[in-house]
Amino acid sequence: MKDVLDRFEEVAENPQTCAFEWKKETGRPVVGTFCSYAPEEIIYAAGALPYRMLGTGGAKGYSDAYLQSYCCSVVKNTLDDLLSGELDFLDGAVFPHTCDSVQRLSDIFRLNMKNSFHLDAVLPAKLDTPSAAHYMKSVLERLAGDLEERLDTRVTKQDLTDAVLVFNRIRNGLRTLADAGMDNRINITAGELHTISRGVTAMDPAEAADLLDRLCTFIQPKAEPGSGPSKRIGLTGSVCGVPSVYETIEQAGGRVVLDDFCTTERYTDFAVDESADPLPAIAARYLKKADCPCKHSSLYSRGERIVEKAEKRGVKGVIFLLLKFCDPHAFDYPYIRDMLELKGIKSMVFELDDEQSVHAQFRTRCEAFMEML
């Protein structure tokens, strides 16, 4: 098991390196894509590997000439790693209409990106409407089309079929890893599945299903002794760029069984139909899932899939990981909040910065909140 946990670090920890040395044994194209709502199963039936640009880490200061100081880090980040220099590697990217950050963001790459192409993807932002779902597969048949002018290629029924498949079992396999990590059955701590859903985002899909298909053999069909922390945290936010967060909760005392980020649980729920037309079906699957802030189904649509979440698996408190200026997640939070309340489920929000360290004032809020539930 070491050696694939191994594979996932090496990945997630120098993305853009894996990304490109892929390109040059294959000799395929890379897609950079910004957002979960990106259609990765088009993009990789079209021949190209989809590359999440989560931002590397660490203010290179270019985006500043090109971005309000107000802009989260993983779109100052992004920017930066554009302008650097770092992502000249991509053959093109696809962005999707999210929010106002990611829009501009857009814009900025469509000008500076060098030798490729830029799309974006303007799929619905309301997701109950009955028009949403021919909106939906339309936006996707013309981003199929556009993918097959830009990279020279055909996207046939059978490609999207067989991309379905691998990102299904990519999906399923995180799924399926969260939940025995939750039940005992696997000794893979929380902290750990970051590590292996950041992997997923840079790596071969292929290789990634096959990879996780070897660590679910790894579960067993009974959960061990209860044994470490005992109080039951879950987590949500957009994404978390400080994956010792989920050391420093376990030392304080809590164990993470509910992961709410774009990279972990809302990235695995649903599944594509698979004995379904398979664009149709990619569409159904990108209306159905977990909705982000940018997305609405309901007034009350994400607190209520998080209270039940967090029911269903016993949790005792909440941390809201919020990275600096994302509004759309500050908007959410006080109604969630308040939600949670009313089920007796604590909450704490905290506020996160990629160069902001963890060690400190986070070790000391998250001691407090363990202290209090």
The other form holds:
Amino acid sequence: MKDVLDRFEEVAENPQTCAFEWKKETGRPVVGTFCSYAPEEIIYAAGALPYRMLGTGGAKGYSDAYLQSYCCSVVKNTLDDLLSGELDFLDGAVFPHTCDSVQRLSDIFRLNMKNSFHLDAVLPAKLDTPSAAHYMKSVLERLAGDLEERLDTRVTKQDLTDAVLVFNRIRNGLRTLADAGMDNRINITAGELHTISRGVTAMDPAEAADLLDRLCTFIQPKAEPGSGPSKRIGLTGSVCGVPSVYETIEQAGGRVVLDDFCTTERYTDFAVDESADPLPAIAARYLKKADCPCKHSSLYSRGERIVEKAEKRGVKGVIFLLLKFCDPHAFDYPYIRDMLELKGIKSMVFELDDEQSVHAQFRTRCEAFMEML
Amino acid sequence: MATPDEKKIKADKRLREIMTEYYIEAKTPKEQTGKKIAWITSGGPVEPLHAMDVIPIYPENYGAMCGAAKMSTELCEKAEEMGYSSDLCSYARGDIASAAVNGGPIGGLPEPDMLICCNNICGTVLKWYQVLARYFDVPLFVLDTPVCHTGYEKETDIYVRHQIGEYVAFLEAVCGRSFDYDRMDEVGTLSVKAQKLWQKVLDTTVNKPAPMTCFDAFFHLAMIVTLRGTQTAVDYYELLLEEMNDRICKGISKVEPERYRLIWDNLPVWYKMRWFSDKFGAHNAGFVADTYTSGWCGTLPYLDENDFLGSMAESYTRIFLNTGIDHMADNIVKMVEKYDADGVVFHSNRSCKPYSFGQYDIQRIVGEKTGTPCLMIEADMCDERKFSETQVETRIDAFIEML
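One more: the block was the form predicted on its own; return the form predicted in complex with the partner chain.
Full complex below, order starting with the chain above.
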């Protein structure tokens, strides 16, 4: 099990190097993507590695001449990676429409990328009407055609079906491991699960699926005895670029049993229907999966889902880990906090800015929160 | 030199009267007016509301009023107490708080019967209107207008056209009666008329000296936003245009002598309008055009006055804020040429990310294509806590020296 975890950690810590190595070994293209609505299956079916750009961090400062200080760190870090030349290995980038900041990041990428293609997949913001569903499918069809042209290839129905099977295995594997980890049926911490989910974003999908299958063989049928009186904690937010938060929570006496980020539970939610026509089935998944706050389905869908999951998993407290300047999540926080409170679930909000500021402050806040529970 | 009295724009008085009447009607109990109220986003399609005799209310317009009255910061703080981050849009924070405490210069807006949200201006309005829909528990219609980064795609047209039909059906359901297509044709004609007149008003500043500045345009904008599609708006802009032409004949301008002609990008800093006007005016610099107020007539090329409803999809989707930053830069380049401008001032607005992110690239493009000096000022349209007067003042002085 250790060698598998090590491999995920290697990729999670050096995603660019690993993707570049893959490109050298296979001679195939790498396409950068942004957000959990990026249709990885189509990119993979077109013969390319979908590489999720999450920003490697380190405050390189290149983006300061392109984006103001009131822009979130994920967007700024990703632009830093582009401008510093670290993303020169990309053959192209695909931007699905998400928030206002990413909308402009896409424009800035398009104007500043060198020798690589750029595509927008302007997915609908609405997910709750037949016309939005039809539009979603049309956008994905256009994207498939554009990728065929840019990568000089053909995307057949079989290619898409094969890609769907691989990504379903990945999401299913991640979900199964997360469930088992939370029930003590496998010796994997929430922090390790987070690392695995990060590794998946820059790894050959077939390799990721195989490794996850291997890890799943270590799952025990019955739960191990609990490891102490840990308080069951839920985490929610956009993405978490600071893996140390899991350790901090554990040290403060908590145990993460709900991990609602767009690289974790919101990414793994819902499988593509393998028996249906693949492209419409990929589109259909986006309408059903756990939604991002940038999308509109129902007024309470996100709150209801988080409350339901929290209750099911016996969560005592939820920590909103909100990225500073991430508007969509900040707008949703008050109503979800209130919904949790009605069910007797306490919450706290912590604003993530840069990595440095997190450690001491988060520890203190976390300890106070655990005492309150 | 014109006297201070001559410099004043006479139509201001009429605008104040109309807007007062508009808010009085809106705040009159619904049992007396018999009209429903819709809250709508500033870029949203208001014409079908007028066709159905629904009173449109613009929280963003009210946000501007609160900002100009210096009442926004207190409301923003109230929203922050409710849990909304201080980094969120100050219009949204102000409005959410105002709904809860009936705040602002007219003691809050009349409660809505429905909410109409069009995301052609930003994704923020979607979140904001979701908050309102939960608070008021009234139906919400979302018109989703996909961003036209590089063009207007066929599938976008099909999608938005379909939604225009859904919008009509939504209004029929909420109002409990059939949509009046004949009335819609009349409203559409009036809307196009008003937009053309507004463009003509804005074009008068091509004249040297310009008969008004963008600070006047920010004020006179209220009508094209709220009452577009009514005879009132058409009559008003005819009056204003006549006055502008008269000022041109008489050589009256706001800045005398007009030494530098500038362009403003982004929303105004509502609580500092006079300060900016005086500050630049002292250097004999006047803002002859801006990207904001022209947004309400910028899609005229896509509108068909003989088929307003049919052309709404394209015209509402292709507004400049819903396009790529290179397109937005080209818009400024054209303005620099058209108005023979000497410089461009960019308001980097902490409240408006889609308008502000990309401004550095836009600045570069405008500089390269026109050689015009550019200035970036960081502020917020309504939250006074995010404005540093001394810092901005120093930058303005340095910029003027460059001209």
